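First, one chain by itself: the form predicted alone, in structure tokens.
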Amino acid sequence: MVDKKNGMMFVLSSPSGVGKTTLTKKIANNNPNFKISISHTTRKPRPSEVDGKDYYFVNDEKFNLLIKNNSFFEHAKIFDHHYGTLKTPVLNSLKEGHNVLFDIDWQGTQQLKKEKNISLITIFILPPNIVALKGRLLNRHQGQEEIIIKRMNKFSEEISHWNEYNYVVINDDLDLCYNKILEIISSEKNDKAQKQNFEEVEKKVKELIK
């Protein structure tokens, strides 16, 4: 039996541009007992990203070797690039009593859910509407219309996995969404799981993909 008083694993997933990375960093920066699981990736770093802090940037050969050696908890191909989470750093953090945050998609989440003897809570984040989502993507990928179109086209596929998660929250306001996630984390750490009205979530999802 997993002891929830020790380290737990919390997954934040969302379609691209909804804010999971920003929220993950905000939680870790403001709560010292939380560590972000730093993924390996084969994509090139963005201008503001630092190797070993945002991601471990590796080539395809190195990534494939890690897969061959069964080094990953989970790995997935997203937008033509590979991402993966190493087992050892996560397990060490949990043993030390830290909570570990995962900024991963539904593919990685499905793999983590198959792991035994871990305490895992999954949270899916929705945008308030399509207009807001496109606005965030435009800000992130200015002048890269092809990338924006690719991410918007993948939106329906990603959002279709919302019901595989323990909780769903809407990122209409960053601080409100952040506080809601903290409430969920606190309730789970204290064995007082919150109840969610998934009928309302389903209505929201239908609005987003209609």
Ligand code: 5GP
Contents of the next structure:
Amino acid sequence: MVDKKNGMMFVLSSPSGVGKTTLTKKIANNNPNFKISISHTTRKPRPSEVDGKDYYFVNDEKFNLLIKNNSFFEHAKIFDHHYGTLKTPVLNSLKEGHNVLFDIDWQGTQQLKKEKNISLITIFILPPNIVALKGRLLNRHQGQEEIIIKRMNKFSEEISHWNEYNYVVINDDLDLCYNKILEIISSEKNDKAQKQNFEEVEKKVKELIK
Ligand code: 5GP
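Target state, the form predicted in complex with this ligand; input state, the form predicted alone:
Full complex below, order starting with the chain above.
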């Protein structure tokens, strides 16, 4: 069993464009004991992305080989592309006493939840409203109307998995959301965690997908 005080795994999931990548990076940059799990993907890098830092960008052949060799902790197909987390780097980080942060979707989270002998805490991040989400997507995919429509359509499906997570946090303000996530992490690491009341969250989700 991994010592809870040392290596724990924290998953952050959200519909696309809710700011979870920014949050994950902020946690890792400000807390040296946290490492981000760098995924493999078959999608093409965005202009600002760096291979080996944001993702390992690979082709389908390489990805399929990793599946065949049972190298992945979890993997999933999202928006026509494959994404996956390798086992070895995660287990090494945990052994070294680091906490590992995962920016992965609900499919990958379901797979990690089936793993035994790991300490896994899952956090789902919601946007404050649909307008804010569309704004962020428009900004990220300027001129790529088809991608924006596809990602907006996927929103309801992704959000329907919110109650499979231990915690749900609304990203209405980046710093507030970041602080809430740090509080959750700290309470879990110090065995002071309290189960979140999901009544308010349920209302919020209904409002977002109505
Ligand atoms: P993007 O293409 O915008 O970077 O990511 C699309 C989605 O893939 C996001 O929801 C992100 O969390 C998810 N994702 C990134 N890496 C992985 C991974 O290794 N496994 C899974 N299951 N999802 C991932």
